[in-house]
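Just the one chain here, laid out as structure tokens, in the form predicted on its own.
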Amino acid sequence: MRRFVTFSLFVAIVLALWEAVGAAGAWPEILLPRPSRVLSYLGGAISDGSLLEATLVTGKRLFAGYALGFAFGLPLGLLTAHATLARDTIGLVALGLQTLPSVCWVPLALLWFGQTETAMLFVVIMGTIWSILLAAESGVRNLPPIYTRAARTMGSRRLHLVMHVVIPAAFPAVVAGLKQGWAFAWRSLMAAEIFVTILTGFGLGHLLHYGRELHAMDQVLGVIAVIVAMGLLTEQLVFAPLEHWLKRRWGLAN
């Protein structure tokens, strides 16, 4: 609760202080609209429902691509943390393309699937798996070998020893990968929304895109904090409650 009075009060000030200089005409306010001009835009964008429809757009698109590259990347996560042919094929493969820019995938999924939600798709699976890939073969190689020679003392073997041993074990850089993978998520969609025009449904990606040909920039600004206060959100009702259970389930929190 302090931090996020703390947060609130930065906020406000910065704001009011970039109302004030806005004000004054420091700048060409086609270029830094004030906070009010930026406000004004969502009130409407709000009361008209074209925000809350390219939000939910853009959630469905994010959510379904993050799910998919979650399910894809923690099996081959495993997969390449106990093979050793796996480790020096796909792991250096995820390695090598972890580090690929998102938008570059966007021209290769336009020429495979064209104008389409399955483009969307593939651009943001493929914006995540790598990290939850990575995260996950991290996190079991790292593990203390006493875990698994206990386990297997007393009868665990390969199934079992997966799901009760290992992956619970690795859980906490399984976690840390999956943070990390929501960002590139995030980035994955907006580059591909910005590219790639469709008709089943305009994101907050396209939002931006013709806040930009209209020199909109009071939209510009207002759907980036849109997309600022809903990774903030995700933080603190997702991930800040699942780290804080990790640390009680350890024994680490205070």
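Think of the rigid core as the biggest set of C-alphas that the two forms share within 1.5 Å after superposition. Positions refer to the first chain, counted from 1. All figures in this text were calculated on a predicted structure; none of them were measured in a lab. First, how it differs from the form predicted in complex with its partner chain.
Once the rigid core is overlaid between the two forms, residue 24 counts among the residues whose Cα shifts by 2 Å or more.
For residue 66, the Cα coordinates differ by under 2 angstroms between the two forms after the core has been superposed. Residue 13 is among the residues whose C-alpha shifts by 2 Å or more between the two forms once the rigid core is aligned.
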The other form holds:
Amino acid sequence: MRRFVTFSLFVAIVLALWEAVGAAGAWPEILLPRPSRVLSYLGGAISDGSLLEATLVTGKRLFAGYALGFAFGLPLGLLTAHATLARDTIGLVALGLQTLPSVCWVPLALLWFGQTETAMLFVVIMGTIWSILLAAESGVRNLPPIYTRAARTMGSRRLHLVMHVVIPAAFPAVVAGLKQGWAFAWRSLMAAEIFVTILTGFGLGHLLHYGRELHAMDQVLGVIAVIVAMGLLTEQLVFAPLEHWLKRRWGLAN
Amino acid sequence: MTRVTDELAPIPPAKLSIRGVSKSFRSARREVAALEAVDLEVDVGEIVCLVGPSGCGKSTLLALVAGLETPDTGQILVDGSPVTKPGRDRMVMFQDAALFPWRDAIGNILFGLELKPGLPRWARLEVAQYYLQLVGLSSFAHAAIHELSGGMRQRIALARALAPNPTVLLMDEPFASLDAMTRERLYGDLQEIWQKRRKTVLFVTHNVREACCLGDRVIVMSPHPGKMRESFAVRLPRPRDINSAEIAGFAREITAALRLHE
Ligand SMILES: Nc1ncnc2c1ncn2[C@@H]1O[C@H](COP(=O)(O)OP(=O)(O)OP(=O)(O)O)[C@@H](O)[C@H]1O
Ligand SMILES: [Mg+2]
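Target state, the form predicted in complex with its partner chain; input state, the form predicted on its own:
Up next: the whole complex, starting with the chain shown before.
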């Protein structure tokens, strides 16, 4: 809470200074508009609904791609952890592709899928899946064998063992992978939206792109602020509670 | 209601027979004979302690009886039927408790009960609570594992092993990582619990006094290859005090045997 107060104060002071110096005409307004201009853009965009719609479009793409990346990444990670063949094939592919900045999938997605929602989804999935796959794999591979042995003596086998021992035991690693996957997915989606216009929906990236085209710097800054806020909110509302819970239950140091 | 009373009803312990069991482990470079031609009969409700230097195959023997490994030769029988896989008639307590950190204390005890067919949720809870109380940790039902002390963890591990109502209890150095004070408390409590829940017990330890305090019989093993060397009957009334002179006497004798076979 104290941190929050300090930070808010800091932001307020910076914005006030910026406003004051900007109002004095220290630089051309067209390159760096004052916070009040950005605010009035945000106000307008909120009231005409364009900002909310863009946020929803982006959010929907992100969520769908992320969920699919998770749905494929987790089982694949379990598979590569258990089967040498899968590890030497899919596992190595994952290792290689994870180093690829996910923006690099954008040209490929365009050629394959054209300017469609599928292209967007593909980019987000590619950003997510490898991180989650590798995290799940390492989580399972570092699972202390004593857990499975203990569970087996109590009659746990196969699917029960996977659902009630392997996955929960790998959970801390999976959360780390989820967080990394989220960061990759979020960045790559923004890049894709800025590069590619899709008629089925304008996301935040598109608003940013058109802000540049129209030399509407207030729009560019406003959208950037929204993007930052979305990132922070996800961190605070999703990952922080998850990690907090992990810490309480597992007693992990971080 | 009948369900729970059935579930908690004491069941007669089993007779455990280990006949001509050998087990070796192969790695890329060499082969280790972990156990060679081991014969052991553990009588109904008897507590047998295994002592011996590191590497003499004590844990391997427990894993074989638990059904986690299969013997190369020989046979293991529980009440006459051969062991082929893990089963809830034989429960294991491991050295470092091996409790699941993603479940709370009672959740760990419930794990084995959830796998028992035909036991409704309320009955499982009742059974788990009974065992929590038996090990004296009723008020820690919802504690996270990392919040428990080493001694408390072993108590929960004991409750977890007892909850499915096994006929054989396998204990692999369960108290090795505890301090002396905690351990001595547990010796007393364990003997009391054994009286209430009679089991056939195989108990592995490095601590000769511990073996004499807890066992009806103490078996000395030697390594490379793992073999049983000598058996000592400890005929002392229970409950026993680990610091008593009689225990010290037995311990001295057994320590001498251990040195001899080293
Ligand atoms: N999974 C395994 N793979 C290879 N070798 C093994 C395996 N398990 C046990 N061994 C070997 O078998 C021998 C007996 O091991 P075991 O763990 O049963 O000994 P122990 O008597 O329990 O020793 P300690 O007192 O140190 O726990 C050792 O030499 C060990 O190296
Ligand atoms: Mg051992």
